[in-house]
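Here's a solo chain for you in C-alpha cells, the form predicted alone.
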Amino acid sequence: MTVAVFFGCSFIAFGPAFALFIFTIARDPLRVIILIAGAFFWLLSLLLSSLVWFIAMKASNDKDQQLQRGLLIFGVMFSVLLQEVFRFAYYKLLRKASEGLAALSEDERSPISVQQMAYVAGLGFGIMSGAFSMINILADSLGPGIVGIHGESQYYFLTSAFMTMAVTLLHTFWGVVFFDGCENRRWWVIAVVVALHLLVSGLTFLNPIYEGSLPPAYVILVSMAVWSFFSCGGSLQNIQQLLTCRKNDAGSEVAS
C-alpha cells in the first residue's frame, strides 16, 4: 500500500508539470536552459530565506512555542517575498538576454517571446518549489507507519499532493502574469501576484483543516489560469475556434 501511495501522490503532484515539460519544453534547448535557470533562481531565494530563518531560530528561545510559530509564519512570508524579488530579478535577466539574442539574429528578432519565457521560467519556479515541498512527504509515504492511527487525517499524503500540484501550476501562471505586468509597467498586477502568493502560502497554516486550504487554493488556481490566458493574448474567439476545429475534425472522422 505504501508503494501505491508513493506513486499515486507522485503522479498527482508532478504529473501535470511533467506533461507540460515533455510536450512544450523538452524539444527546445533554449527553453530547457531557461527552465533550469528559473529553478536555480528559486533555489537561491530558498537558500537566503532559510539562512534568515535559521539565524532567527537560533537567536530566539526554542522553548517558547508561540514565538516559534510566529517565527515560522515570518519565515514563510519572508520566503514568499524573496521568491518574488528573485522572479523580478530573473525577468530583468531574461529581458537583457532577449535583447542580446535579438541583436545576434538576422531579422533582429528574439527566437523566444516574453510570454514564452514567462511560462517556462514560471514552470521552473513551480517544479523546484513542488520538489522541495513534496520530496520529504513522499519519502515518509514509503513507511513504516500508518497515517491517521492516532486520530490524524488519513488524507495527509493525498491533500499534500494536490496542494503541491496547485502551487506548481500557480507558479507557472504567476510567472506569466508577473512578466506581463513588468512588460507593461502595471505595478498593481505585480502587487496582486505577490498578495495571492502570500495568501496561498498562508492558507497552509489552516492544515489539517484541509477544507479551508485546498478549495480556496484551487479557486485561485482557476482564476490565475484564466488571467494568464488572456494576458498572453488569448480571447474567447480563440476558444470558439478551437472548439470549432475539434467539431470539424470529429465530423470528418465520422464521414470517413
Contents of the next structure:
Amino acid sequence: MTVAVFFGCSFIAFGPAFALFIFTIARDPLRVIILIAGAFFWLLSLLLSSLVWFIAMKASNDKDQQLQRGLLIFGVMFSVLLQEVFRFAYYKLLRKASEGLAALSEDERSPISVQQMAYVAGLGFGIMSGAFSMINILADSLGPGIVGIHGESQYYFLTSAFMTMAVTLLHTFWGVVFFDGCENRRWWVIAVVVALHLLVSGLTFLNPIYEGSLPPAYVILVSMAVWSFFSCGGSLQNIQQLLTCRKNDAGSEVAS
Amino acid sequence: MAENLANVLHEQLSEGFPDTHRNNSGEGADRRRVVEGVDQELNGQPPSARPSQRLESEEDEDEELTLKYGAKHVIMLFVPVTLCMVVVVATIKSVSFYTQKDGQLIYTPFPEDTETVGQRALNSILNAAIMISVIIVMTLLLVVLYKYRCYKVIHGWLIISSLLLLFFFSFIYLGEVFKTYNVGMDYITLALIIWNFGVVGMICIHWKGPLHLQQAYLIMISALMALVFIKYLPEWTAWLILAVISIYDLVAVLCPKGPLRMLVETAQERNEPIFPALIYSSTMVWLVNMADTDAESRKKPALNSTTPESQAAPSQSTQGPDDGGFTTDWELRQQETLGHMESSEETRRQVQEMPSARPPAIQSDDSEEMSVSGGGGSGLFHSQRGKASDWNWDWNTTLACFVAILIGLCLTLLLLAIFKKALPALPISITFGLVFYFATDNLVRPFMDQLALHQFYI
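Form predicted alone done; form predicted together with the partner chain now:
Let's see the whole complex now, leading with the same chain.
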C-alpha cells in the first residue's frame, strides 16, 4: 500500500513485456498494429466469456457461495477455451493478411514473417491479459489499506505481480508455439497449448496456497520458453554465438 | 478551432517534411522510370497492350505503397490519440475540478438530475437534439461562407476560437492544477506563463513552428476541449451526443447532399487548394486535399483518398499523409469547443477519451445515485465511497475503450485504403468505443472483480 509496492509490482508485472515492446516492436508500425489487434482479440474473447459467466451468474442463486465459486471456475475454464479459439481466429486473420501483403509486395514476400507475427500476437494477448489482471490491483495499491487484514495472505500484491508476469510471457510463448503448430499442421501442439493454459489457470484455483500455483507456473514458463525458442529456429549454436558475440548467417536470421 | 490547427499543421508540414517528400518522390520517380523502361522494352507488343500494362503496374505500385505507408500512418494516428488520452485521464484523476458539476452549457439547458429515469432520458434526448442542431447549423453556415468566398470571416472565426482555447481555457486549467497541488502562484508569473504559452501556440498553429511543438499544442488543445466537455456535459447527454455525432458524420460525408461533401466538391470545382482548415474539419478531406494539390496525380481527384500516399508526387501530396494522419486523428480526438463552437467542425471531433474518461462521472452517478438519495455533486459521492480512489473508477474499462478506439481507427484507415474515397472517420471508432465501454463496464468488470478477489487467472 505504498508507492514502493506500486512501483515494484508494476515493474515486476510489466517490466519484461514493456522491454520486449520497446526493443522489438515499437519501431515497426506493422508490428504495433498486430500487437494492438492481438490485444483486441483477447479483449473480445474476454467479453464473450464474461457475458456467458454473467448470464450464468444472474440465472443462479446469489446466496450460494459454493455455487458462485463453481460458476466462477466454469467461467475461467470457458474463458481459457475461448481465448484459444480467438487465438486461432487471429492466426487465420494474420495468415490472410500476410498473403495479401506478400501478393502486393515487389518480391512476393510478406514484410513480416509468420514467426514474427506469432510472437507479436502472443505478446499482444499477454499484455492485455496481464493488464486486465493487474491494473486495478496496482491502482488499489496506491491507496490506503492493510493487506490481508482479515487473515488473508500478506503477499497478495507480490504474488499477483509475479503471476501476471508469468502469464504475460506464457501467452507470448504459447502464441509462438501455437502459430507454429497451425503452420505445420501439428494439431497435437495446439492441444498441448490449450491443456497447459487450462493447467496454469487451474493451478491458480489453489491460491492463496501460492506454493501450488506460482512455482509450477514458472516451471511451465521456462519449459515453454525453451520449446518456443527451438520451434522458431533457435538452436544451441545460436546461443553460443550470441554469448561469444560472433556473427553468422544463421545467427542473423534468427535475430531478424 | 480544428480548422485552425489543421491549417497550421498543413502549412507546418509543408515545410517540415522536405526530406520525406524528397524520398517519396525519389522512390516514386524510380518506380516510374522502371515502369517506363519496361514499357519501352516491349516495343514489339501492340500499342494497345502497353497502356493497360502501364495502368496495371501503376495501380499495383500504388496499392503496395499505400499499404506500406498505411501502417506508418496508422501509427501516426495512434501516438497522438494515446497522448491525448493519457493527458485527459491524468487530469481527470488528479484535478477534481473537471468532474465537479458546476452547471451546464446553454446548449444543454435541460438538467439531468431529475426524479424519474424517464424524465432524465427525455431531458438528455432534448439536450442532444439541441446540440446536434447547433452543429448542423454551424456546418451549413460554414459551407455557405465557403461557397460565397467569405474567407476572411472564416479566418477570423478560427483565430478567435484558437485565442479562446489557448489563453482562457489553459488559464482555467492551470488555475485548477495549482489549486489541486496547493501551489502558490502570483498573477504576474501566471500572466507571463499564459502569455508565452498562448503566443507560441498561436504562432505554431497559424504560422510556422517546429513540428513536434505543433503536435504537442494540438494534443494539449484537444485535451483542453475534452476536459471542458467532460465538465459541462451531463452523462446521458454526452453519450447520446457521441452516438448522434457519429451518425451525423456518416450522413454528412457520404450523402450526395451532405454539407461536407458539398464543401469538398465546391473546392474541387474551384480547383483551388482546399482551405486546409475546412478540410480538416471534414474528416475525410485530408485525403481529398492530397488529391487536389497533387498536380502530378495520375488518378482522378474523385478517386484518390490514398493515392497521395503512394504517389511519387510533389511535396504537398506526400506531406498529405503525414499531416493528414495527424490531423485526422486530431480531429477524432477533438470535442466540440465550448464558447466558439459555433464552428460545426469542432463538433465532429469527438474526443476519443470521452468514453474512457467518462467512467468516473458515470460510475459515481450511476452507482451512487441509486443509493444516495438527495446527494448532489460528486463531492458527496466521493465521501460515500470507501475506497482510496474517489470514484468507482475501473481502469479495465479505460483500457478496453482505448484499445477499441485504436482498432476503430485502424479499421477506418483500412476501409479508406480499400474504398479509396472520402469516408467519415468517426463512426467506427465511436461505435467501438461505446460498445466496449458499456460491455466492459457491465459484463467484464464484475467478472474481473471476482477473479481478482479469489486471485484466479484466466
